[in-house]
Every structure is written in C-alpha cells, then in structure tokens.
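Single chain ahead, by itself, as structure tokens, in the form predicted on its own.
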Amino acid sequence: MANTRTGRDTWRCKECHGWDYRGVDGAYGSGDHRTGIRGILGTRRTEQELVTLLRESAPGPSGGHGYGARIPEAELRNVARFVLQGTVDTTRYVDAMRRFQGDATRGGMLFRQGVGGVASCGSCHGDNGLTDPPMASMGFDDFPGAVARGNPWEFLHKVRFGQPGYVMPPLHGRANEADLRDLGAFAQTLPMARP
C-alpha cells in the first residue's frame, strides 16, 4: 500500500479498488487514497479463485486478503460474484471531469418521482437533499449533492447497491445506464452542504 490510512474502515473493498473498481488505474491512482493496487474490472478469474482469493492469505503483491476466518464463505461467494456481475465501466458514468454525464433535467423528474418502481429520492432526501434521510446519525453530511460532486463513483455505487445500515433501497437492475447518469446529474446540482 501506498497511502498510510489505518483503522476499522480501511479493509473495505473501496479502500483499495476504489469506488470506480479500477483500483490504481483510477479515482484512487493518486492521492491520500492511492494504494498502488490494481482494480477488479474486467477480472478473469473464476468465482472460485474469487473466493478464494478472499478467504487465503498469502505473501506476495497477489496474495490473498485473508478474511476467511472473518467472514463467511456464502458473504466470501456474494463478493465474487459482486465482482464478476456487479461491476461496471464508470467511465460510461462519469467523465474525466469527475461530472455525470447524463441530463440533469430529466434527473430530476427521476429524483422527484422515482425510477423503477422504488420511491422518489425526494422522499427521504427532500427536494433539495439536504433532509436527513431516516436512520441518519447526528451530524449527517452524506447528502447527495456532497457525494455526487466530491465522489461521483461512491454515487454511482451507493444508487445503484443501496447504503448498508439504512433504508436506501437499490436500484440496480430497477434503473438503466441513462437513468443512473441522469440522477448523477441532477445530484450533482444540489447543494452539497446546509446553509
């Protein structure tokens, strides 16, 4: 690793690979995040190796993360399988300008009335997204706005898989490539902070 982060957070996934899958090639290629690892996009390993890549440890660039002991081998399959279906070409999103490419307008309408049968992100978000969103802790500052323009792929990722610990419903497999763009859009004309 390249960076000098330490703490609970930093055996996540996006530590390392980044938020855009591309690990060193991308977002996370320079940086206080940059970690010199390579991405998971466009992997060719099986399912299998995956796993168990995940669960071994080994020495070497390409050793293994280690976690079997921690996790469990159904959630150790779960991110293999994350990685060989879930991934996607960001740069299909998101342009060299950290900016969606997609039409705002329509984002909107999308944010305001929902996609894919799933509720309006308005109501959780407020029309403006900076309503707290149910389950929020004190202090609160994820709101969209923030997260669309300082990290448009943690964005891309959290609409389209949900936010672990809230309500957050996903839309992946609800929402098409225009919709995602557009609702980045939009997002990324909110305001990024209250008043």
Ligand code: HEC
The other form holds:
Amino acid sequence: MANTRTGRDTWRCKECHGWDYRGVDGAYGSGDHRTGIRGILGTRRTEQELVTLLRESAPGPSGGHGYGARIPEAELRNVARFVLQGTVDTTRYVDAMRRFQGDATRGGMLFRQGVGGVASCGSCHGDNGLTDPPMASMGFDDFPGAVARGNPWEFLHKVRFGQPGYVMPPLHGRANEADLRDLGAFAQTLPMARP
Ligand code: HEC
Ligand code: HEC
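Taking the form predicted on its own as the starting point, write out the structure of the form predicted together with the ligand.
So here's everything in the complex, that chain up top.
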C-alpha cells in the first residue's frame, strides 16, 4: 500500500479504484495513489449486489464498503448504476503515453462551439481554458489544459459527469466517444497555467 491518504479523501471511489476505473490494472497500479485494489470496470455483480456491497460495513473478504451509514439507499443505487452503465474502457480514449487518441482540430471546434446542446467549454473556461468559470472556487487552477495533461482519466470522467457542486454540465449521454476523444486531444494542447 503506497496510498497514504487519510480522512475524507479515502471515501472517494477513485482513491481505491482509480479515475480510469481499472484499479490495480490502471494508473493507480503504481505511484503515490497505489492501492493494489481491483477495478470496477466489467464487474459481474448485479445492481442489487452492488448496492449491498456498497451499503454493508467493514471492508473485508466480502468487500463491504460501509457507505450505508452516510449515503441514502437511493444514492447508492445511482452509484451502482454508474458502475454498470457509466464506466467506460478508458484505454479506448487514452493511450499508454497518456495521450487522448482524438482529432485536436475537431476538438477545438467542439470546445468553442459546444456539443450535445449544452453551453460550450469555452463559454465558461475561455477559449484557451484559462478563464475562471462562473462561481469557481478561490484560487481555481485546475484548468482544462492542466487536468487533461496531468490526469487524462480524471478529465474524461469530469467532462462526462461534471464537477460535483459546480455548474459544469455533464456530457454523458450527450457526446459520443469520438467527441470526447477529440475534446481531450484538444484540451491537451491548451496551456496548463497562466503565463
Ligand atoms: C478504501 C478503499 C475503497 C474505496 C474508497 C472504495 N472501494 Fe470499492 N472495493 C474495495 C475493495 C478492497 C474491493 C474488493 C473486494 C473484493 O475483491 O472482493 C472493492 C470492490 C468493489 C467493487 C466490486 C468489483 C467486482 O469485481 O465486482 C465495486 C463495483 C466497487 N468496489 C465500487 C466502489 C464504488 C462505487 C466506490 C465509491 C462509492 C468504492 N468502491 C469505494 C475498496 C474500496
Ligand atoms: C456552465 C459553465 C461550464 C461549462 C460549460 C464547462 N465547465 Fe468545466 N468547470 C466549470 C466549473 C464551475 C468548474 C469548477 C470550478 C471549481 O472547481 O472551482 C469546472 C471545472 C472543470 C475542470 C476541472 C475539474 C477539477 O478537477 O477541478 C475541467 C477539467 C473542466 N471544467 C473542463 C471542461 C470542459 C472540457 C468543458 C466542455 C466539455 C467544460 N469544462 C464545460 C464550469 C463549466
């Protein structure tokens, strides 16, 4: 176990299973987030089995997660549905060199003009990704260019599902695989920080 995070961060699914959903087989198989825990992609459990797995206490051989004390049943069911229907094989988007396998030129057009009928990335983040989006937290510096290059799997997840607690519109169900790859490829050409 190389993952030394404690407190509230340890409750986040991604700390154990990875932003790429692949656990030990993915990006968290090494480095300071290393946990050695299996991924959630391609689980054979049913929705009901997953709800139970997440609700019941004490991590152990049965894999109980103990979220039942804090997260209502209906939300656990939503999380189970995400596991079954929302996860994707991220190797179809990001190669071993952490590069999005997309068309950056087309991605730039989507970034500026929008996709899926929601506000464009550029309208909130600026065309170069360095503008503070509406109601951003103080000192926000996780610019699209920084996240896309630093952690392409986190970028993909947040573009698909939004940023919890903020107004960013999720593209899951609105953008197709090529759109997401292209957006990622373009974002990896953006500056990571303000000059
Ligand atoms: C502190 C570490 C930790 C966190 C946080 C965590 N898990 Fe797990 N999870 C595990 C372990 C360990 C197992 C493996 C149990 C086993 O192998 O039987 C597991 C198993 C699973 C499985 C079953 C995989 C399979 O092959 O069937 C799913 C699905 C899952 N977790 C989803 C989640 C979700 C969703 C969250 C966040 C709400 C989450 N986990 C948070 C440690 C964690
Ligand atoms: C309606 C405004 C809005 C739109 C449209 C929008 N975002 Fe965001 N985005 C935000 C806000 C607000 C945050 C969170 C700011 C904060 O954490 O303080 C955010 C956060 C982010 C983050 C950082 C997440 C993190 O880890 O902190 C990335 C990356 C990002 N957006 C990329 C995109 C991309 C790519 C698009 C287009 C597909 C997009 N955003 C569209 C408002 C928007």
